[in-house]
Each structure stands twice: as structure tokens, then as C-alpha cells.
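Below sits a lone chain in C-alpha cells, taken as the form predicted on its own.
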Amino acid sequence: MTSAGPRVRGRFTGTLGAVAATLGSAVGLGNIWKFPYMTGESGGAAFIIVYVIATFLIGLPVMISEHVIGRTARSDAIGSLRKLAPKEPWWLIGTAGVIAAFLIIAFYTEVIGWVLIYIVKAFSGQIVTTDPSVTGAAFGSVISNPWLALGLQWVVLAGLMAIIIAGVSRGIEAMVKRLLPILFVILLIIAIRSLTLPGASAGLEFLFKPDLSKLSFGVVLAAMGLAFFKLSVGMGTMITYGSYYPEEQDIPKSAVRVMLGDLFVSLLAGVAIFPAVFAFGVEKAAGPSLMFITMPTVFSSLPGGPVVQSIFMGLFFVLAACAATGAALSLFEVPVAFLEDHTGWSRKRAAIVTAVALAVAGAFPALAESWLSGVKIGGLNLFDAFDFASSNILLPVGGLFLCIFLGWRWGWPQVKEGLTNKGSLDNQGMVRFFYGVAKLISPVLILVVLLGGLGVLGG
């Protein structure tokens, strides 16, 4: 497909807007859903230590790489690599990212749909119960209803499409700037309430007192893999967002701020969840169902009666919806930017076509527990297959070859120029350190993640 003529490209309004939008992409359901349950399954504080190290050695270098590639080329994930390495196959990295983003948003929108219906269920008192078999049945009734599953996904896609059509600054940036303060306030309220519960100290100890005996190769692999999922790297989002960054943006400093903000939200989510989980004796390693089966029983155990329990449960799912929206917008934007850059379509047309394509593709994971429950790929249902293909394969492949491209093809002079803003920033020491990590250390660790995801390495 040939590139259309030049067009006016969207930009974030400034440094703060760029950081807010990027943080909104990084802070998703992974913070509220995946980080807590993986922490629970992997031994608490020991897992968190490995995760932080992995973020510095993998997630952060790949994020910075994507940002500088996107801002330098001012194009989508595929177009950026075509511009920087014309007539070479490096654009396939961007292709893997676009496919990964598409697969993730295809099943992620279904999860957001579950969150939306649970907001209604929570505030109306429908799931105020301490019996996990009741909450499990309630969740089962949602995912096994084909028309409800599809309808929820279509509602989410329509909402995301409307925001994307509004533009980069007036749509994505403006929405994330509204959602992040709401997210922080609600998370803080729930964390404070959780800390006042009897027995809450056990939850804090689990989170912050490392037990190194819990460490295993499998735990290390899980932490390294989560570093990809959590920072939205390897899926084209950060190249796309980097292409909207202002020229004066200090990319390394911004990336560190995003990483620290994302880590803070994850830890605060852990503080909000685990003291309550321990206080009421709920199984902490509840898997992905933690959010929809375990958490309602936790909030139903709060003192104060059904009204108070419904309010806090509802706030939790509003929090999850806020977190999910920023990440979903960045994923949706990846194929939209590709269509804009390579077809000459208007933003509105690109967004509508993307939404329709996602409605078709997303029907497969949405119906994985109903009409398509008998369809398996490698023993996985369609929902899990979409997740596995993107998170375990495409993300590490994209991250691996991005680091190879940055360190061994693009090279130090171009990286230094891009990350020091042509020498105007006094950050060359930081840039040199980052470049060394991205060139020599990150690829080796990412390869381990990839092999682990493929089952070649095990814990």
C-alpha cells in the first residue's frame, strides 16, 4: 500500500500532555487486575523486586526506543521504521506491533465490557455476597451470554471510536487528563479503607516484605513478561504516541516519570486489594478471576452494611474502567494511525473502519465461553489464544527486534541526536547508559521472555 500525500499530523499539546497520555496508556487493567493477581500467585514482595528490575532493564529501554523512533520519523509503527530504514525489512517490527495491538484490543474491549456491567451490578447490590460460588455464577452468566458479551464489546468500541475521532489532543489527551485524577482519587479512597481493616498488616507484609524463598525461574519469567504487558511496549503504541510528542520533549525523563507513575499505581492497587484479601481470608492467588469473582466477596465483607459495600465495590469497578480506557485508546490508535498514514483516509473514516474490524475480530474472544466454547487453539479457548499470541509471542518479538534495530542498525549517533534533542539537553550520560542497556542487555533478557512464552524455558 503506497503512502498518501503529506497531512497535518496530530500532536500532544505539550510535555505534560504527552506524559499524561503515555501514563494513561501504561496504566490499564494490568495495574488493577494483572499486577495484583500475578503478585499473589508469585509470592508478593519478591516478585515485585524482580518486576521493578525487569522494568528498568526491559520495559523502560523499549519504551524509550519506541518514543525516539516515533518522534524522529513522525509516522505510525510501520511507517516509522520504513522511513528510518528504507528498502529494508525492519518495518516488519512495526507490523508485529500493529497486529499485537489489534489482537489485544480485540479481547481487551470484552474485559472492559465486563467491567462496565459490573459497575451496574455493584452499585445496584446484585453481587453483594461473601459466597465466591455466587459471584462465580454471576461472572459465568455474563461471559456465557453471547448477545450480552457482544453488546458490551460494541458499546465499548463505539465509545473508544468517538474519542479517537475527536483527535490526538482534543480526544485522547483530553480524556486521559480527566480520567487519571479520578483514578488516583478512587484508588486512594479504597486503599485508605483497606488499611483500616483488622488484619490489614498481613497484606502489607505480603506486598513489601520480600521472601526470597518464593523466587523461582518461573517467577522471574512472569515478572519479565509483565514488564512488557504493563508499559504498553512492543505493540506499536509507544512508537505511535512518540510520533505525537513535541520536539522539546525530554524522552528519557518522560519515560522514567511514566514508569514510576505506573509502578506507583500498581503498588497502590496492591495496597488497596491485599490488606482486604488477607483481612477476610480470601484466596490471594485467585488468577485472572480475582477482579470479577474474588473482589466482590472482599467488598461484601466490609463493615457498614450492604449500602456501604455496594458503594465501595462500585467505586472499584469505576476505577477499573478509568484505568482500562486510557490503555484501550492507545491500542485503538495504533491501527487508526496506520490507516491514516498509508491510505490517505480521514481520521473519522479510519476510526470507523478500525471499530468495525475490531467488532468482527473481537467476536471470537467475546464468544469464547458461549457459541465458540468448543473451539480451541493449542488447547486454549479463543480468548486465551488471543492473549497468548499477543502477550507471549508478538510483544517480546517486537521488543527484541526494536532493541536490535536501535543498537545495531540505527546506531549511537542517531540515538544521541534523538534523545538529547540535537544536543540541547544535558542528559548525554543518561542516554549513553540507556543505549548500552538497550543494545546489550535488553535483547538477551527479552529473548528469555520469548522462549519462556513459547514454553521452551520453564520454571
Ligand code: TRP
Contents of the next structure:
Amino acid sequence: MTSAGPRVRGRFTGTLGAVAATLGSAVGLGNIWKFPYMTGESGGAAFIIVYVIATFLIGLPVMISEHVIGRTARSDAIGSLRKLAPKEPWWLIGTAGVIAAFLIIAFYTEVIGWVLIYIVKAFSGQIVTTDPSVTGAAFGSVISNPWLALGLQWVVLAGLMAIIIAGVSRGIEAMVKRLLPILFVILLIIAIRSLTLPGASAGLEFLFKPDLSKLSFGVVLAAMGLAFFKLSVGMGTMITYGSYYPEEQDIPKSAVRVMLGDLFVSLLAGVAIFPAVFAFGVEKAAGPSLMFITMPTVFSSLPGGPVVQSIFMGLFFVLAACAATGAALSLFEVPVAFLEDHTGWSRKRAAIVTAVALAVAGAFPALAESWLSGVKIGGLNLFDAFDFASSNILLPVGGLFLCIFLGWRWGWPQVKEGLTNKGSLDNQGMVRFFYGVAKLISPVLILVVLLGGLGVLGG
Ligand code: TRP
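Moving from the form predicted on its own to the form predicted in complex with tryptophan (TRP):
Following is the full complex, with the preceding chain placed first.
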């Protein structure tokens, strides 16, 4: 371990840049891939309601907690907790977070790899067909080809690495600011096309008219897991981003904006997908393959012929790629920030080492449908196991301990100081409210759902 001189930590360019980068982290495949497929599987509006409640009462308080921890300590996920509570084991939360980051990026970059090849397949008209067995076979041939799966992931990792090396503001923030508007415009175009199809209203009804009989503990667990995953909380990503926040940021206010913006993108993605899914009568509960097997058949059913169909289909995958980039960058940044803060390595070196380590970890989910298809954990293949273990276990457990740290160890005077910017903001009421929720309500809810989930898993 070498010691470099005093180094300048990255910083977002201002309050708006900080919100953009944070929104860029939240908005991702979670909105375009997970939220729609889970909504389709778990009963539509009823699931969405539980998800929104989980976002308010769990995701948002954890996000605010992470931001204030990071901005106060100005260090990475592990270093921040160590700084605020020296010689106490709270930094283990950060360590669990770095592990979770590895598990998530491992499968996340693989999905981005599929998205990239689907951009090519879609625009070139290779998957214009309304037969799901054809699109299913096309998807199968991608995921069961080990070298293709690895190669795609390496391309994605290399691209992310290059942006990370460019820096916090000139790499991450600048990239996200460019991608978010593109994402929004494409999403709007597809949503309008979908909404104007004959028979679209059944999809809207599915999205917005709840059927509470669809709820079960498994569904609630899934909704909570999604709330964590969606807002990028529970593992220190938001501590890391908080450590780049400007002093003048109104953290509760900007977190609420990020949460609302992210929810809006998810709902808009739902509006882009479900009216069309219902209009053409295709299977809505396809699970994770909804995006790759079902959606091509949906776009292939659009009026206007194969060229129009390929364009909409291609745009959809470009949209997914735009969304995924900012999110993947925020995951990648977690180990990079850790290495930068603790080894004295340059950012470049930290990013290269991280990329190589991620290529190794990523090989497990990437090869889940080829060389490693025989490996199962609890009945799940490696891809699904990485996803499940991170979203449904590690993130909630991380969030639980973060809330306990904030409410019961760090305490009100520090939190108040941190969230009111030393009393200079007029947001005491809001700060008090979130502190109460993070201290008393979120931990209980997380615990209940986790324990209930154990029962579901056991039974
Ligand atoms: N929020 C992102 C999405 O919805 C995924 C993501 C990015 C994430 N960073 C994270 C999830 C940190 C958990 C933790 O796609």
C-alpha cells in the first residue's frame, strides 16, 4: 500500500448535477426490465401499490440516510462508516455492500450485453416475428453461447471503465446528463405509440386498477426487493454518491425528486409496455425474459410494416441501454471509490483492477446458461441466484443496518446537522419526519418482510 499525497476527491458540479447523477443511478434496467416483468408476474396494480409504499417508507429513508452519511464523512461506503463510528463494526455494512455491488454488476452487465446485441438484431430486422418460439430461440442462442456471453460482458465492462476513468463529474455526471433526455424522449415516443393502439385500455386497467387478491408475502417481498434495487440503496452506492454531493445540497428534497423521477420513469415504462402487450394478447407473465422474448413479438405486431416495427424495437433497446448506463456506472463506482480511498491508487488503476475483478465475478451469471448450467443454488441458476441474493437479501439487510446505524448509533443531533446543512435550510419538519421513519418504521418493515420472506422460502 502506497500513500499518495492529499488527493482531491471527486465532486458533482452542483446541486443539479448531483440530482442528475443520482437519478441516473436509480433509473436503469430496473425500470425497463425488472419493474415491468415483476408487475406482469405479480398482478399489476396491486403489486405497484405495494411497491410505491415500500419506496416511500423504506427506499426513500434509506436513500436519505446514505446520502447524509456519505456527505458528512466524505468517504466511500466502508470508509464513511468507519469514520463516523471508529473502532466499531458498522463498516461491515459497507463491506457487505461492496460484495453486493459485485453480485449485482455481475448479472447487470450481462443483461446490458444482451441489450447491446438486441439493438443490432432489432434494427437489422432479424427478430421481426410474432412467434414467441422464434424470439425465444433467438434469445436462447445468445445466452447459451458462452463466448458471446463473456465477450458482450467484457465490451460493457470496458466501456463503463472508460467512463469511470474520466471521473466523477466529467465521466459519470456528464454521461448521465446526456443520456437522461434521450431516454425520456424515446420512452415518450413508445408510450404514445402503445397507448394509441386499439385495445390499449386493458393494459392501463392492469396497471392502475388493483386486484388485491393478487397479494401474498412473496409478492410483498419482491416489491420490497425492487424498491431497494430501484433506488440503488442498501449497499453503499448512495453513500458513495453522497460523498460527492456539494455542501449546499438539500438532501431530503433532492432524494424526493429522485424518487419521484424514478417512479415516473417506471410507470411510463409500464405504459409503454402493457397497453401493447394487452392489445396484441401476448403473455404478460413471462418473467425476466419479457424484455427479450415477449417485447420483440409485441413490436412485430405494430401496424406499419417491418421497417416501422424494427425501428420501434431498436429504439426500445437503445432506451434500455441509455437507462442501464448510469445505473451500472454507479455500481462500478462503489469498489473504485473504495480502492481510491484506501490504497492511494490512481483512479485509472482502481478502475482497471475493478473491471478485471468484475469480469471474473461476472463470468458466473454470464455462463449460467452454458458451461455452468448444471450449477444451481437453491434451485436457481447462477444468474437468478445472484439477482435474488442481492435484491431480496443483501440489500434489505444492508438497509436494515443502515437505518439502525442512523437512528440508534449516530443519532439525532448529527443527522439534524447533516440534513439541515447545519441549520441553514428551512427543512426541519421534513428532516424530523424522515429521521423518525428511518429510525422506527423502516427497520421494522424490513424485518417483517424479510422474516415473512423466509417463511415463503421455507414453505
Ligand atoms: N437502480 C438501478 C436500476 O434500477 C440498479 C442499481 C444501480 C442498483 N446501482 C445500484 C441497485 C445499487 C442496487 C444497488 O436498474
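Numbering follows the first chain given and starts at 1. Under this definition, the rigid core comprises the largest set of C-alpha atoms superposing within 1.5 Å between the forms. If you're wondering where the values come from, they're calculated on a predicted model, not measured in any experiment.
A movement of the C-alpha atom of Val449 reaching 2 angstroms or beyond is seen between these two forms when the two forms are aligned on their rigid core.
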